[in-house]
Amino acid sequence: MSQISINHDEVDIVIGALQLDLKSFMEEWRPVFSLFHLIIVKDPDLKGELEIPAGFNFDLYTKSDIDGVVGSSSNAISFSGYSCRYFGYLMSRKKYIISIDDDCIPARDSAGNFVDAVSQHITNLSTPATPFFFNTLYDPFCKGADFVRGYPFSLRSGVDCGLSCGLWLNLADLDAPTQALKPELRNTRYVDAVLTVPARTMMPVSGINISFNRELVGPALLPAFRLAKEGNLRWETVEDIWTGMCVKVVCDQLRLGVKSGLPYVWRKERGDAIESLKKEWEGVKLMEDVVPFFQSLRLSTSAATAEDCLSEIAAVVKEQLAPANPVFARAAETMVEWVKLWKRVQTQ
């Protein structure tokens, strides 16, 4: 595969900023940083200044700038801790957006070498994705890798990656449950490996790392799902989760790819998972119905858009799950909104 060329100008990388002192995070991040365009986006809730260090092009947004964008939506959409990080998906212009957390540093691969995530995920997106057939070795784009013996001909072209979902080392993104259990657990498999999730396949998708293709997904990345008791800290909150399904769901019947593996960051450590066990707990009993409803969606031909594709997974949510749960009617509520806010500003 030849080394793939990032035009600077088609990148942001938003950072949801739930720390103030975000000094020792953008300086692990200089070398890549500082190449291209943050959008830093405070979590609403916290209060005093932010301290970036200098060197960076930014755009920074508060809680005056949400409420001066959002307006009556507010009501209905929160961006309160990590669902900030979607107020900067919404004012990116970009071809491309790079997600990473503020608890994270660059990765070091088996090597030592240093892991430019933000070059990985844009190789993932500019590369085909393969999700109708799957392949033995993995992504057959990445170098040294290839499609094996019995794949279709005529399936190798493959189709375009929407979503590329980058993983972590040291801290695992476990439930709060299994942290709890295992709290000197950690992952230290580096694992050299991309692979595309077949397609009608569901995955738990951590917004920790990610990266997707704005024009084909962008408003499939929305926060919609939120716990009554639902907390600031990863462990105490599923969004990302019911994220996750509704963009593969719009992958899926926009015959688009969804990538994972490669590239890993360093995970610090973050939270109590004692603590988050009590407000997560509603998340972790709610997705044995959640996972089935969206094993078991389709949407009609008719959905040729991201924005059509949300808007008929929040009809039947509020059809199928709403009356057995309120928390699945403001889920319903919220992506009906999201998709109003989300062309309303597109169109500015």
The other form holds:
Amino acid sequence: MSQISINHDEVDIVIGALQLDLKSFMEEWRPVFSLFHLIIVKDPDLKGELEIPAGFNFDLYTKSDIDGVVGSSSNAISFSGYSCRYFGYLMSRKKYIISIDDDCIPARDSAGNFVDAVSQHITNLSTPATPFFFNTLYDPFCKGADFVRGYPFSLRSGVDCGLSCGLWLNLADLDAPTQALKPELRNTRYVDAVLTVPARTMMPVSGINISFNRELVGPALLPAFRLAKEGNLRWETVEDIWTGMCVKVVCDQLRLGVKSGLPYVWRKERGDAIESLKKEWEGVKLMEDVVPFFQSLRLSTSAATAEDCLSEIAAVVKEQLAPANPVFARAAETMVEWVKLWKRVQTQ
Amino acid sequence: MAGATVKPTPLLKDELDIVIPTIRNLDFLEMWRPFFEQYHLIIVQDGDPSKIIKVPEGFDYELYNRNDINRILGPKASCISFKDSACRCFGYMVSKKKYIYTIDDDCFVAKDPSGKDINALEQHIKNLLCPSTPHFFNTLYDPYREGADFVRGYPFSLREGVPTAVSHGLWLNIPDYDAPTQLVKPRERNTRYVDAVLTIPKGTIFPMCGMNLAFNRDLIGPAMYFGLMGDGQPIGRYDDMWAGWCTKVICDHLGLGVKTGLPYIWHSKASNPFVNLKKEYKGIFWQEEIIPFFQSVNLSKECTTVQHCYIELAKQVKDKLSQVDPYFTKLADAMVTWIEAWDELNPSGDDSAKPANGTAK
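For comparison with the form predicted alone, please write out the form predicted together with its partner chain.
What follows is the whole complex; the chain from before opens it.
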């Protein structure tokens, strides 16, 4: 892990609060979170007062704030459940945003050291990515590593990193059928690597532990894809998977990088995979269409900003996927509304 | 879905050959004895054929020097490099086994973070025997490894994976750097043990290192030509790179997978960076053109075998890269010679011409 000096003023940590009691979550993260400005967004469907310990510098947004800002768009865009964090992204004015689910605590690496996930995310975002050719020694900008023999020199300066996807020890981000089939499966493998996901390669981005460069890709992190029976457990959503693919398409188009790997967080038990399975496997089934769609998506050369890209993606979704399922039609509409909202809020 | 039980890895001792190019001696085999002793070795002796290479007692092997290569291939021997470890591909051609493991004679057994010796061959076999996932990236790396699986969002229709053609291992200690990097960082050592195997996505090419490499000879063997390097050639140290680029393009076309990551070996010798620079120098310029070439290669749907793909690739090399340097005309011709020699030594009706899934992508 290279030591980058972080300008704390450039970072917002956005926390989507899906439970009222944030005390243990925030105490665990105190050594790290207390150094930064936090944006806490309360799930608008959650009733009651949030319990937030003292000693943090934060702004809190609740349903009334969301309604106030979003106004007439509130028909198309829902911020409930995991989507509440997107309101935090909308409100932020910082360069880097880091977001971690409220059921995750800091992990420890193989040597037993506390993993500063925020610092690693910032390192990932502020060092170049290398999407145009694969480096077999993973991140070449990491201390102790470099580009290997055979790596073209013209590609060695890399490109800006737009998105950094972290991983999870203990409870990995598996879907409900997989976790139900293997209830004892825990991720204990600490893979000491960050790598750039190659250009035009699609991947499932998990929203559990991510960060991004808001200035470069901000609008692409959007709350568009809601399942009909979306719930409050990750097993009951795929909104982040959809968003992640939009971000990857945007990054590929704008020649930005997406990294995956470190940092790890420790994800705790919440919910029952089998209970989630009793709802339809809606998300799982929809992926069969979503993945090939994004893999074959090509944007026009004139799409030069994240907003342009999203508008084009929305149009193609409406044309190609919407006829098959209303969830896609709603996603396309929401994307269009979101881009308008983003532009409006950002210029205020 | 990935299996939950841990089955012992089969030895495959009658299905796998270990190919070792050497010019000095094979003392390094002593350290590998517990892991290699049960396997058949194919030793390709480069350099002076009159030198006697001592093979440690107890190993079952066949050895080929330059005289043997000339005798067996006749005029086609021109495609096999001399005074370069690229000659190792002759070993792939004469092997009759399904799997090949190739390793350099300055590579030793590494230790994992717990201090245990790494059985590199066993890990390569595991990699080759279980599927790859080139069509969609799994963020938890190899989903078939114990303790891992496919993540949420990974389509079920893609979870069977595709057959694995290549397993590319890595190196602790001396990293595989090019000469300029070696000159700037002579002391850098790779001490990071990254506990992952991952599939290189379809459409992505990579720098393949031949130091610690295994492949399914039936699926991809003819693509593993290590090019024209060394004596009489304008370039060296690009043999494995060339094979890797050709192999990956063909694997992508035929729906086969390439994995990289574990196992690690311990690379003990840093070759002389000034010597390396002289060998690589042209390659450093040429790779700027070669990479875009491979990234945009399109093989026709009619190419359903590795040999077909390779011949078509050779044509495209001649058409598009000859303008970079006349060397590529020679290389394209040598690629064709290689396939002719391969087919002669491995007549059809034999496994090596078997297409992977039957349909080219």
